[in-house]
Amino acid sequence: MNTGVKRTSVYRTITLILIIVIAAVIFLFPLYWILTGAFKTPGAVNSSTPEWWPKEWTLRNFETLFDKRSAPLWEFHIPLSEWFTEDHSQVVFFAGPVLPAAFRWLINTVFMSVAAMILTCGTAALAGYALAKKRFIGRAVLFSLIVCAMALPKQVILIPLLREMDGLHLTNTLWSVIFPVVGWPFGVFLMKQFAEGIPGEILEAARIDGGGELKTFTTIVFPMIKPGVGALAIFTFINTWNDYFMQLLMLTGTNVLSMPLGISKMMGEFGQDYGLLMAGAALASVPIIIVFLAFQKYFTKGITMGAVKG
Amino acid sequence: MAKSKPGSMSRALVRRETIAGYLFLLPSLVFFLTFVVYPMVMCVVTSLTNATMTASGTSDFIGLKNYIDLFQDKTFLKALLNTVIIVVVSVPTVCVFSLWVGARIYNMKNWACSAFRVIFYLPVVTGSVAVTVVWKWIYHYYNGVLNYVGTNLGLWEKNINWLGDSKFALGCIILILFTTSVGQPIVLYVSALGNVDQTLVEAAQVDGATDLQVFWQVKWPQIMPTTLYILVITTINSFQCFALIQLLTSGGPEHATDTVMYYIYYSAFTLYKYGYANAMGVVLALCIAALSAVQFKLAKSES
């Protein structure tokens, strides 16, 4: 009786893990199909039998992705610069050697990602603190604040955005993507819920001693709240890189473009060609991956955190 | 101490508290209220002229006519229809398969945890174009992987037209949505459950408690916090729903499957109405909030 009773639990659980490998296995699939659709010949691409694994594999795909356009390598655009020009033009360094407009992108999105992340991990650290441990007035407003403007779809502000960005000479430039990221509030609210862990005795023996502000902050706080900067670093990472309705909306020249943005265009360009437009996939999609595989902790850390102390 | 109020401090300690406080603020709220309050409020501002996007048009203001009108268009209402769908259909689905496959492995072994927790975050990762790239490519009509697969298990006799038929085209939207909605809230849950008192578990399974009893009478009043977390952000993932359509279909075949979020950029851009697109954003912003202030009521009242 209780043998029998074990058994049928033992098929229970062979059943439901096997449940659960379908799922993952699915869940998969379309990544599978990216990598191994990038190496795939078009006549295998094309069949209406597909290919499970590529018979003949080749770098077509990624030849034809890095000859469709070309710009320079390195071009930067200082913010607001064209308000002290004199005539009004956009500040722009250009370097290195022209290379197909594929590399341009995947260093334009790189450059976003990691401008957004520095930035925003500085203010919010900061900002976070100050919400957590200081006790001044207007500190309950500036609270409630951020947490209505977190809890608005951030997607509906875009149209007015653009706008915005419009009226300061920002658009069509790296930073008219990176600067609303770094004001989404979200970061704060999470330094926030890490900083309050800060005993505050600590903070007091530092006031005792005499400690400046900004050296408490530098040599208590921020050693203390380190993990929290790394989770939200990596979220931050993540998110810009693939945030494609603000990229959409704020860039459209070639040079600034971004490697999921380049991808879309492509799509409507050689829509047919999934070959390509898989090799497009894969470039935008392996660093990224690789990055959140690498940080995966944190990642998953700064994911709970957000969420279960509010 | 740090605690206490700022009355029980001397006045200096509270001139000095609050300049420092507002100096740590400073560089964090530029970015704030520069680039989120500030077209929050133009959203709305602009949302009761009749605003155009190129730069020289006049805008006059126009009272509520926007919101008006809004109620009289056939493709917004029918573009609401089909969010609303879609939030039906995607929240509870995404909520119960996270919670089961959460339940199912956060008492997995570490490695075993983490690697579905990676598997089923991934679609997340790597991003809307990329996926939305490969799922056309999955759903294609002559030479999709599964109109082979349905057809040669004798699931459809003939290939179907799964985007270009309204049919089923809302429905191959939810599915990738699904597909990328789950991750965090699987990670959420195996948190929470790793959390849940153990004290109290052993205590209900000492008293003759089924697993099943264990897990809706002591497990899931704890891990409620966490639902109602996802029910949110779910809920306000699935509204806002808007690469996918844009990359796939852009609203197509017969507004079949025309979002909200995707009307909103359509009369933005392709009617240059920059107004009444404002107007559509604060409708949806409302509804998101309405929504969720009734999870937060509902769960308080269940808990």
Contents of the next structure:
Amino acid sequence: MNTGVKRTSVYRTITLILIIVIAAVIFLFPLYWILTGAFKTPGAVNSSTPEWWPKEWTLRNFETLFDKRSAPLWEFHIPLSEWFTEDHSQVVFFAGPVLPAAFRWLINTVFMSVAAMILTCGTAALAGYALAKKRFIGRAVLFSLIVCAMALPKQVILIPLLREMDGLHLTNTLWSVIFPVVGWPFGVFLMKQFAEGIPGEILEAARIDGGGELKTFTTIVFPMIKPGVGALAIFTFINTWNDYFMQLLMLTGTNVLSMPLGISKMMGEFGQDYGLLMAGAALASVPIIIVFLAFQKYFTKGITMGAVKG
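Other form of same protein, the form predicted on its own, not the form predicted together with its partner chain:
Next up is only this chain, free of partner chains and other molecules.
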């Protein structure tokens, strides 16, 4: 009897491992195809017969990506600076040598995603904590509006958002993509759900010990909701990185283009060069992989805790 149970357990374990391996291969195959395609010749990339492993390796795609356009390494627009200058012009700082524009596009995209991630996590954590543990007039109504905003498509508020960015003179700057993400309703909702699990006795003990609101949040609340912040950080980073539609509307100048926009414009110039597209995608995938690996522990823990709470 025990032998049969052990044998069934072994078969089940082997089956689960095989399923996991097959799923991993399926999910990793697009990344493998992009990485190998970035080093293929134009004939191999456009061939009707798939070439699973490059017979001839080439750096032509990366040479095209790096050689055709150039831009300063860093260009920083001070938001709202035109309000304080005599000629109402924006204050812009340039730094570093002139390099291939692809490096600049990558820096722009990383800056947008990291800035949006930090600002969103900070504001969402504070707002979620206030909605979960503070009692004030209109709290339920405010949270209901946030939940309703989660179901509101971005296209509905597109025209008011464009007019707002234009009124603030932020169009064609990276801030026009960053600021609309900061008030992400989903982030506030997620952080509220995590903050709900904080025992009120701990917060009361902190107040009795003389801890202020800021100290209580940084020393007690934030460490307890850190898994949720990690999950939100990954969501925000990827959401901002892949928000091609908003980037297309807000960014037009060569120096402020994101990586997806820059590759798209180059594709328009050089036709359907899929090798160039894969080279750009391979370069753009590196920061996403780094961020995911850095926050993987918190992401997994956050998803697990959210599933238990649900």
